[in-house]
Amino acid sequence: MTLDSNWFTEICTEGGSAFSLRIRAKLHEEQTPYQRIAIYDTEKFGHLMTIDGFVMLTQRDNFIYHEMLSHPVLYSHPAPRRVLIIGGGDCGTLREVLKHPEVESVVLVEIDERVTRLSEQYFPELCEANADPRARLHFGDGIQWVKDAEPGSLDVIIVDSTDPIGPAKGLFFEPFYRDCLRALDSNGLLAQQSESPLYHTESIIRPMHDEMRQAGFLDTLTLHFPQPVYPSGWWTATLAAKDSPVTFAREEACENKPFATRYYNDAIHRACAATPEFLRQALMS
């Protein structure tokens, strides 16, 4: 919601907080069959995309989120060749995944094609790898896509979703995780954005761990990183491993990665896996 015409403000009711960006103009707004998308030009954060009044990304800081949702899970897998991205219609996660030369194929399944088309227009830098021959974009239901996937056909699944409301709600429960487990090959890994530990430990993060393990995943681990435009400024991604503990499987390869990043590196990978004491206690209870 906006408090006046010069600011976009997102109020986080459960956190008792709000975050605002000063805007120059609203560039676009439309109601799709799934959600309301708006694009703003901000003074300091470049273009801003919101969905149903919630901040999705800005040009200034999206690199942190996209790098942390992609590279830790890919360097935790011994040989990530076949990748599925559910959501991620802005294509920033797709761009990061395709930086890995060992990745042979990536399918991106986004329910709302308009997210991608607007990203191509207002965030073209995120879509620069869309024409990569290893990539395939499919506009449809990610939950159904995983349900229909061949057993053992994937090495890594990345769930780059919105909050667990509306079309994304089903992505946070055991039936979906069970289908992911079946679709993953041995050593398979799932990575999913998991909100703020400051605000959502009990409502989202701990239930995610429980649901993933109940679905049959052997190990789970939540990674931490800053995200200035999201509620509390502190965000997470949670990994789930099919049949072996989550480890930094390709640490040496990460230290010598053949591509540039702005936030992620081998030291960040090791550090982000440390669990704050309050979350450790919550996950043990």
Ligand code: SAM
Contents of the next structure:
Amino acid sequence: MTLDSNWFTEICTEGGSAFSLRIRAKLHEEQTPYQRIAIYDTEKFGHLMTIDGFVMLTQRDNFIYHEMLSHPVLYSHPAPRRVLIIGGGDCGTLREVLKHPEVESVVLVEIDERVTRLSEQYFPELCEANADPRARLHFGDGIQWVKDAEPGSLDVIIVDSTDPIGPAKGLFFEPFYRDCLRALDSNGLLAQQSESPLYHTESIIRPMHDEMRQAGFLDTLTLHFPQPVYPSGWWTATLAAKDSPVTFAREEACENKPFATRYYNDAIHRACAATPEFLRQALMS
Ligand code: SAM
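Show the form predicted together with S-adenosylmethionine (SAM), please, the one above being the form predicted on its own.
Below is the entire complex, every chain and molecule, led by the chain shown above.
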């Protein structure tokens, strides 16, 4: 069967693969100073946002990614009060972080305001917590924001960025991680989306561990989870701990979490932290 023009297709060169979604219509497309954003209405996955031709999120499956970038790191910290999100302009990660009653303040630093404005329009369910008095949206470069942050002023940093190209490139290297380490208080944790374990272990995940440790983080751990619309359908988040091993610090609190999720729970937390053999070998070598 060949695909007609009613399909959006993302080609993943490094995986030698492609992923397609059947679309009803292109709803919007614009070039911002940073990137090309497009919104589609798909047949089965709801609205789809792409940036520079790469899938960012769909209404059907974004809950897995946003929950897995937020809840494991927040339940690994003994008392997460001050949170920074870099990127994440669709506001899905912000919504999940704000579900935690212990969190007192969250700053979201997104470089491209248009991502957020389009998300308000086409993904309103992800933006429903934006008016929470604990949340502040800042439009600017996350790399610079962390450089300027007060030392010890944050408990958790979540990097919800695009792939390591364009404005996101610097988010994957030691100088940025050094600035994160300085901005984090004791027990501080960093969580970063780290691409596909099948396609990017050698090119992104392993170098990320190296850069984080070279920057001075004491421990690192990669979590994995399914993500149907991303290349290979399998994705990761990598945690880095400032001064203690990464543990499931608030396991009991998680077992009794006071909010609803659709994917994450205490059993998923334990399961996603089990490192597959090939990844363990790659990280040891
Ligand atoms: N879940 C998505 C994925 O993994 O493909 C990422 C979603 S989110 C839309 C990524 C956001 O990171 C984009 O809106 C982009 O503008 C933002 N971004 C990239 N580099 C950035 C930087 N240096 N500072 C702040 N935001 C940045």
